[in-house]
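Just the one chain here, laid out as structure tokens, in the form predicted on its own.
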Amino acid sequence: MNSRPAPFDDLDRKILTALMANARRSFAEIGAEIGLSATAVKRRVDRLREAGVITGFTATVKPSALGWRTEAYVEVYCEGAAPPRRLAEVVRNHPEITAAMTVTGGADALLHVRARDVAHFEEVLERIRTEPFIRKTISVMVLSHLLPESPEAGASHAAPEEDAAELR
């Protein structure tokens, strides 16, 4: 496996930034503002997707509108060296953590994490703490978001539905 980056030119970069600013644009609009044909951008578009360099298009949505109205970081300390496949096969079984990596420093991870509020986080924290090669954990909640346009500030997906009701 090549673990060099797949090469691709500024055409191909102004693609890529015309996509990451709205994947909805169509390829003649992409491809007025480039200079290319829409079946030019079509084929670099392919090519890019087929080369990993485009993983998917997804829709950013505001996360309260799916019920999580709670936001925060969670450092996981493990007894000691937790493989990441380990932790990986822990995370999965919360759909509450939107995203979690292996980080250097003092923490093993760092799980972002949503919920419906406290009382759900609070719940959530409980469950993970809860694997027997979990140490401890520090949490850092999210106050507000100061790149309201990150990929980071919106969801992937909704709520536990047992409180859906609510929200209505």
Given for the second form:
2 protein chains.
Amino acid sequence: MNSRPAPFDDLDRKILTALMANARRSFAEIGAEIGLSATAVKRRVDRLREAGVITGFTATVKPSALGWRTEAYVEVYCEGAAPPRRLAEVVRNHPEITAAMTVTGGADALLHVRARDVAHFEEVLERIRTEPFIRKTISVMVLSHLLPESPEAGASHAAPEEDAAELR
Amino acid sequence: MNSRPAPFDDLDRKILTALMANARRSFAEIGAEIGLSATAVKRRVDRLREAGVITGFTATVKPSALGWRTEAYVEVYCEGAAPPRRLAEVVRNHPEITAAMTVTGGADALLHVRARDVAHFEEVLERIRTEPFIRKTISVMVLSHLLPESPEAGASHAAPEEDAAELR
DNA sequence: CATGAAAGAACCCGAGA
DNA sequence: TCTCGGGTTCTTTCATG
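Following the display of the form predicted on its own, present the structure of the form predicted together with the DNA.
Below, the chain from earlier opens the complete complex, with every other chain and molecule after it.
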């Protein structure tokens, strides 16, 4: 009864591809491309959103333009057993953490952090390390990207509080 | 090429925030919210795109819905000096690599990889390890996410080749 | 600010359970 | 028949010169 037969055919896939390439294309245009009317496309998109396949539409912004110029991954080691629920709470206290997950290997969790600059990153790191059951952290700073950066916006989807956001 | 004096005020920031929350909102609606006419908003958006601040508009899709159910980070160690340019080339050969960067620390690069399942991931890993100057890799598998997953779509912005994409 | 285009709603059609 | 997808038309809203 659950685990639906999945209404997920080739047309849906093509629509998703089109919308991932450009979320602002019109339904009519997409329809013309895949051989469907605008209405049919819209209905499918609505269904895909309903089903949670499409979780949103977002503008992708170059983080450096918003003043986020420093990026790092932080492995987190906890005292004793680390209950993911508590970890999630901690993570939400720090808007500079843009992604966080539990992982295999020595560390309990891996965080992706964006900061204004190295000084800001240090401050964030200290804040994280004073959290109750964090035992130690190991940071890896990102030097340069080898692929065109995907979406993944800045922390809290805004500009760092005290930046002077230039372009670049 | 730019790094200009930066035309970047509060209104621009508000527009960006609005578009990051929902890339399909109308200019008129955004304008009403921040006290600008639709036309003015459009002009600013055009300018922000022109300047490379907004790099695109994309639909965010739950990767698992597309059949990407396995996610890992892979630290890459190279023979001798690793020229980022060559590394970038290698990285582009594997569509399952969704992000790649050079980093500080022991490893030369860090890759983010999405695969259909563990078997597929193993295959990708073997493919990567047979690349010319890759000396060793250390993989960390993602177990669960502690924050609502940001955009960051599946590899090659499509579905894995031989999946049976269900929902959920 | 005026004009053409897109979105959205109401309605109809046809195939298959 | 009833349902599920698709198409058609019409009105309102939007994009854009």
